[in-house]
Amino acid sequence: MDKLSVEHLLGIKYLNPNDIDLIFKTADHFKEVINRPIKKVPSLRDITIANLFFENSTRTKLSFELAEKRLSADVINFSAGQSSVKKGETLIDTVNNILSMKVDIVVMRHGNVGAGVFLSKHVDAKIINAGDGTHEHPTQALLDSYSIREKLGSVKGKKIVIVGDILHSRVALSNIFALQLQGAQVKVCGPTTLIPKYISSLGVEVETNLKKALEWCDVANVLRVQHERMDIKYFPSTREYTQLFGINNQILDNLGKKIVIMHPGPINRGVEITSDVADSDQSIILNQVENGVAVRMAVIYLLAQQIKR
């Protein structure tokens, strides 16, 4: 049995190409499972998983929960919004309380960068980072790459542009790491105020002209404008953003080639992409959602294999 080179899934930057390969092969198997009439396997019947979400999340949380249940794990859900964290309990206290219930794996989303790494050093459980601040969101990047591989046959040599709010996006950073590990070329496109200064040090080119970016790419991964993370105004108005960086059918029709459109969701319809683009045959947004469950099943399963009983 092949195994991952890491003890936890804290970020793509800790993985190697073999890890990604193994996760995808395992996800292929689970994708078959979730398309059967009986969608469950008893693989993790004796494993307990705690989902700790210190930030709001609907899609990621549901996707993880579904993945865990499809593997027959016992699941504990914890939303910090309704919890003692509001009363000042520390992250370690919260987690230790949950671990005293004999939890094997913790899936955590947290607003602070590095929260998962911190946790992995202090608690005896496998940690899966479901998003830490504006830093990484590894399972999203894995499911994005998996979806590209499914659609185009491979990721290697493909040209991917990530469009939109790069600065506040943990999806962008994880995607850049994952795509480069697999040999893709990556550019980013958006208002200069939403492109981080360090981006060129990652070997990523910046293109501020949307039309040029789309003419160059095979795949456009369109990110949501994260108003909730913005403490200042990064662009004059939503309308102006849409005029410069919004993708609509007319823009795609004028390209003279078909590109693949992706979006990690939730979509601001009519802002970064129009409904007709989101729902078109060029879009693989719903495939991403389905693949998210298979990829998360694969990650959970592979980490669970390392648990010493």
Contents of the next structure:
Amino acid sequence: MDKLSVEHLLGIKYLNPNDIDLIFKTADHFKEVINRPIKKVPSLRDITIANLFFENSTRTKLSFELAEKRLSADVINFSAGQSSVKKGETLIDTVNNILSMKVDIVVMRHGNVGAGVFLSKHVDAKIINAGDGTHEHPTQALLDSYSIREKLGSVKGKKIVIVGDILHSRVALSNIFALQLQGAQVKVCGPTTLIPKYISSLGVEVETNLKKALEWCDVANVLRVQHERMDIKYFPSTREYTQLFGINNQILDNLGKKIVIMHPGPINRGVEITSDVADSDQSIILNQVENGVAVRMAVIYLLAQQIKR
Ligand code: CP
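Show the form predicted in complex with ligand CP, please, because up to now only the form predicted on its own has appeared in this conversation.
Okay, now the whole complex, with that chain kicking things off.
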């Protein structure tokens, strides 16, 4: 059987093109499964998975839990807000206590960059990074690429622009790695204050004119401004941000072509994207969410195959 080249899913930067291919082929199978009347397979009946969320989440948390249950794994959930982390317990102590309950795989979202890598070196379980601070969100990037492949036939050769707050976005960084591994061209577009200085070292061009960026691309992946990660003001006002970088029907209608619109959620309607665009037939936002379950089933299934039973 084909195997992933990695023992954990800590970031897209640790994957190679064959890994992505294998994840997508496995996800194709699971997408068919979750569209059957009985949406469940017994593959992971002997596996226990802990979902540890130290940061808020709606889509990722529910999507992982559903993926695990569709694979028949036993699932336990942990949210930092209601846990003994508030009493001063360390991350390693918290996780080792959970692992002593015979847990095989840990899915973790954490506010600190590198939290998943750190954990993978200190505990005996498979680790899946569900978002670490401003660093990586690998399953989001995989489901984004999977959705582009589904909509346009392939990712190779496609032109993708990522619009918005690139500086604070783990979705942007993981998408850049994933898209480039598959042979896509990537540009970013946003206020210069929200573009990281290292971006050119990743082979990514910057376009600060939204109209030009949209004229160039096949797909626009639109990001939310992450006010919760900002301790200073990066642009004068939300109104000005929306005027310069908000996607609306008027700007799309004037392109003379139909581009694909994506957004990882949560959406701030009327700020980075208008409702008529988010809900239009150009938008694949809800397809992304649907594909997230199949892609996460694939990642969990492939990592579980490496566990000695
Ligand atoms: N896209 C994403 O990570 O959404 P959540 O924060 O709701 O999980």
